[in-house]
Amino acid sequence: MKQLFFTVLLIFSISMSAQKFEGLAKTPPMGWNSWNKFACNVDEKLIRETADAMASSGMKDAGYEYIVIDDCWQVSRDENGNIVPDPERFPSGMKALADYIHSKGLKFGLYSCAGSKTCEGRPGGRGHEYQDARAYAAWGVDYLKYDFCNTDAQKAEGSYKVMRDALFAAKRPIVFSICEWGTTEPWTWAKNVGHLWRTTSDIMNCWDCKVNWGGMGWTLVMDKNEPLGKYAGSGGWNDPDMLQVGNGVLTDVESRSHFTMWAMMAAPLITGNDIRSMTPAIKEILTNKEIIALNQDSLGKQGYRWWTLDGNIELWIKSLSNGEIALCFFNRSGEVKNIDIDWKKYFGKLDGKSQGITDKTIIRDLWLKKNIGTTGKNMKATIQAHDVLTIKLSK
């Protein structure tokens, strides 16, 4: 009888630990990650200055909260198997750095990997999941990006469940970012494992380029992420990778389109630029609260491509709370395009909803930040090459 009691207790304990933290990432996470701009060139000074810039630049006020150090912060494990941060680059240690970030009203994130080594050859988490999770909790980590390099024959779902359980056992609520590039269709299994999951290979700093190992420009990443909307929602988001806005290759117009489409797709808004030295145009893009509101809308719907006009102008639609609807006309071509939208012809019923629109439906341009009329008459507009017209329809 006594043995039966302990067996039941053990099963109960395992079942209690085998879950993710609920109540996190109710809307897509917003923050900054070091990789796209700095790769392995990270140190304590950069991270502190970035936290300062996020707090002072208006980004924190716009909703950004996570400061995430990607690969290369770790150098080894000690004689007890504990993960060791680079003592030269992070002399104060991760606890002190987390405390500094928290003092700014922000949250602290780190990177690790499910394999024996990270993608840059640093110590990975395999076989040390519970040990690492305890360390992250003790340091004050709020967000973990978990990659999938050097995994040999490991199964993705099982590997991520082990780390999920380890984080839960450590008893500190940590947003868990699954980064296995969509190879095992994590959108079909990750809802109860993590809070966001990568749907594609790495995003490149370009419009539509490709590289032989699978990386691609943001428009191609967008195409792969677009059909997966039914899997996304509060507490679990499709992640088409971090933003390339402000990294010096995309034009300001292309950056505006990139940011808009991530907002429309309810994608995590994780910037990857040097926010200490943003141009006014890039700052304006990243802190546009009306575009961010689409992303953070409480309904949690991922927008999708509704139709394409003349093979050039794509119309994307996103249902919002309070019966509102966001529309984005995306000029994917390299030429200026004109549109003439007959609301009664095309939009008698939007998104399958019965409310439709009336002559008094208000049209608000979210980049101009002003109302531009009603649907009582046709909407005529000129859209520059690679640009967007983003509007919200309100009763």
Second form
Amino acid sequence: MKQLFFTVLLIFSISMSAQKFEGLAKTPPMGWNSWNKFACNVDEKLIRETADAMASSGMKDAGYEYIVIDDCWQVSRDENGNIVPDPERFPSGMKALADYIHSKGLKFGLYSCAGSKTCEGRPGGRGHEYQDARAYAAWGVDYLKYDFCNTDAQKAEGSYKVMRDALFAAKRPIVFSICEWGTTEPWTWAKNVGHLWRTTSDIMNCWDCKVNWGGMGWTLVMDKNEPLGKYAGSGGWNDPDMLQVGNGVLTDVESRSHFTMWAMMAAPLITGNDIRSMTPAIKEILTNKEIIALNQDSLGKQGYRWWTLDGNIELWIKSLSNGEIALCFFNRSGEVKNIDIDWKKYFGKLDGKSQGITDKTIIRDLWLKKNIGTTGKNMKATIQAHDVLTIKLSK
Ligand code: GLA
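Return one more block: the form predicted in complex with alpha-D-galactopyranose (GLA), after the form predicted alone shown previously.
Below, the chain from earlier opens the complete complex, with every other chain and molecule after it.
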């Protein structure tokens, strides 16, 4: 009897120590990360000012929450193996920075790496997982992005499980962001390991460029992420990388499409621009609450490319709670296109059923932020090159 009790206790404690924090990232995480705009040029002044801007610009009100410092905040380990933040760039230390961010009603995130060194050659987490997790918990970290450079023969799944267990043992709920670039198909194993997992290599600041080491423009990242919808859901999201909106290469129209497609794909909305100095147009894109609502919808469905009209206009669909549906017509071509949608003809095609759509179903344009009619009549519209028409259908 006693033996049975201890066996059950042992199994219980093993299972308790091998899990991710539940109840986090119920909807795709929203926030900001330093990498896309600032790379290694990070310091506490930038992070504090970013937190200030997040709170004062309307970004926080729109739902952005996490302020994440990516690579290069760390410089060495001390004689006891503790990770050391750059004393020149972060003289007040990480705890003070976390306290400041928390005082703004926001959350704090850091970056590390499963290998011996980060991608930028800073000290990585290998062999220090539990020690680092305890430090992060003590500082007040709420989010950890964990990369996969300099990993030699390490296996991704095992390495991420070690860090998951270390975070859990440190007892502070931390969103765990897996970043092995989709190499080992993390969508097949990461649901019980992390809360989001990168599905592709790095997003570049362009429409569809490619670089030789694998980085690519946002439309190509989107194509890779699109077929993985069935793996995403509350608490575990496909992550097609951070947004390039506002980084000065994409036009405002392309930025709007990029943001809309990330919303449609239930992707984490992690901005990557300088939010202290956004143009009004970029701010309007990033804070469009009706588009953000698609992304944050409680049903947690990743939208997908449903069919392609006319060779170049992609029609994407995302089921929403309350029986509503989001549709996005994405003009991928370089030319202006006109559409003329006969709803009766297409009702039967909507997700294979009519979805309760009738002649009286209301069409709302989520960028115009107004109702534009019902499905009783054909919908005619002009869509600019690279632009989107994004609508919600509701009873
Ligand atoms: C990798 C990641 C990027 C960024 C850099 C930092 O390339 O994929 O998102 O974190 O490392 O070095």
